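Here we start with a single chain on its own, the form predicted alone, put down as structure tokens.
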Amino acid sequence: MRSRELVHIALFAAITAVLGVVPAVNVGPVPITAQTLGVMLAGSVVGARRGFLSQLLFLVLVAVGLPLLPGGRGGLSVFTGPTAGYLLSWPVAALVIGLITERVWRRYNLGWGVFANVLGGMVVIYAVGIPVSAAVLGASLWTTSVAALIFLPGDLVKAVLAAAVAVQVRRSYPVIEPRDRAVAPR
């Protein structure tokens, strides 16, 4: 792995951490945070592999106890609570967003970016987060799904924002290589 790739991975782990400083809105056992914007940006800007690794690095830092989650939370206990599924889905979400972004890179625009962020940054995260939250809380899947509806408006805004940022980054400083020009590492 080249040093530039390591910088991108560390940078997007740091962006996700910094977004944890934005005050969370407590609406129940799972707070509304800005950190999923970091997940969306990671996949959209640096692609599947680096986006995945950036979010994995973030989770490792949280697991070792760094207080990177809203409210200064960190440590292994966050992976046993109602937010565990949401957190654990972040690397996969960045991977899915990055795969879609890489696939459409030559024609990437706001529409494709929003599509990628909704599919990876919302569908994937909800598909893992809601069932785990239901299991941890001992609630029905239906009740937990309905409770998660409060996240939709904010996540849609984050999906559009991340796509708009990715479009601008693509124009001015493209980090992702077009598929036909990408070279294998030596």
Second form
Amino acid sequence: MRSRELVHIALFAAITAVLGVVPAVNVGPVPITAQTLGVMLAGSVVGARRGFLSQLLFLVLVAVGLPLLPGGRGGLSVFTGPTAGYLLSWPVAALVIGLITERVWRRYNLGWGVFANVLGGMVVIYAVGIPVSAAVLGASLWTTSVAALIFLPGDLVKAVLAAAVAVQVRRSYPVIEPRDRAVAPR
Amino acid sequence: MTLALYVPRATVVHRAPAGLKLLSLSLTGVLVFAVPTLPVAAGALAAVLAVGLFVAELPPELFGRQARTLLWWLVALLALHLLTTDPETGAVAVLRLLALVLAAAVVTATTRVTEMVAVVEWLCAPLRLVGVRPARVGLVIAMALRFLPVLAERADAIREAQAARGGPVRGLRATVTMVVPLLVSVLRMADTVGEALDARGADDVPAQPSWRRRTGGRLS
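Beyond the form predicted alone, can we have the form predicted together with the partner chain?
Every component of the complex follows; first up is the chain already shown.
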């Protein structure tokens, strides 16, 4: 891997971390944070591989004891708590967003961006987060799914926001190399 | 940098190897889920509190803070079990969750970030087979930490510049017009830093297990 790619990985881990400083809106026990915006930006600006590794790196930074989650939370305890699944899904979410983005890179626009962000940044995150939450709490999937609905409006706003940013960054400083059938296989 | 959840003390727990502490944590996790009975869950919680408060000499507020962030979950969890199962299962679930979260907090509070990073590098060693160089993992961690203040500074600078030009300061549009130049600016910086790394030979570090470099080849 080239050095520039290493820097991109570090950079997007740091971006997700910095977004944790943006005050979280607490709805009951669940903090609604700006950090999944970082997950979406990572996938749609630097692509699948670097996006995945950057969010994995972010989780490593949290795990080794840095208070990078909203409200200064961090350390290993967040991985044994009920929201662990949501966190652990972030690298996969960035990966899925990146794969879609690379696929449609030549015709990437707001619509594709929102599509990628909703699929990767919401469907994937809920699909991992809800069952883990249910398992840790010993609650039913149905109960935790209904509880997860409070994430929906905020996440939709973030999906549109991240797509709008990604479209403009693609126009002015594209990083992703397209991966579709129009390109000869490397 | 004050950015860490580490609580410095001179105790046995602090001196214990980070790997051992992480192993104990995962074993505790396996135990409380494999044997879901009240004595085990309560015993685990008591043991965690005893080790944390008296052996590791951690401040009680630390546990209070952790418990407070969990409070809503615990209340909801107990209520759910009272409605759907029996009080004992509910008590086991609550005590188990509390014990695990506090145990993890003890490990984090007694282990320096550098030690944890060393464990991460060690855990990454088998990944050499798929081409990951453990030393680079350490490098990337260090870079990410350095980028935190850089990002905050650049974001402030851009926000001030746009406010000075009379641009929007709040709302979605303002966020887009703030984040786009910020990203472009840090992506440019990434190119420069990447070149600097290449110039210093970061690209051709021979793949070598990290223990070999640190100990000069001795296994101990």
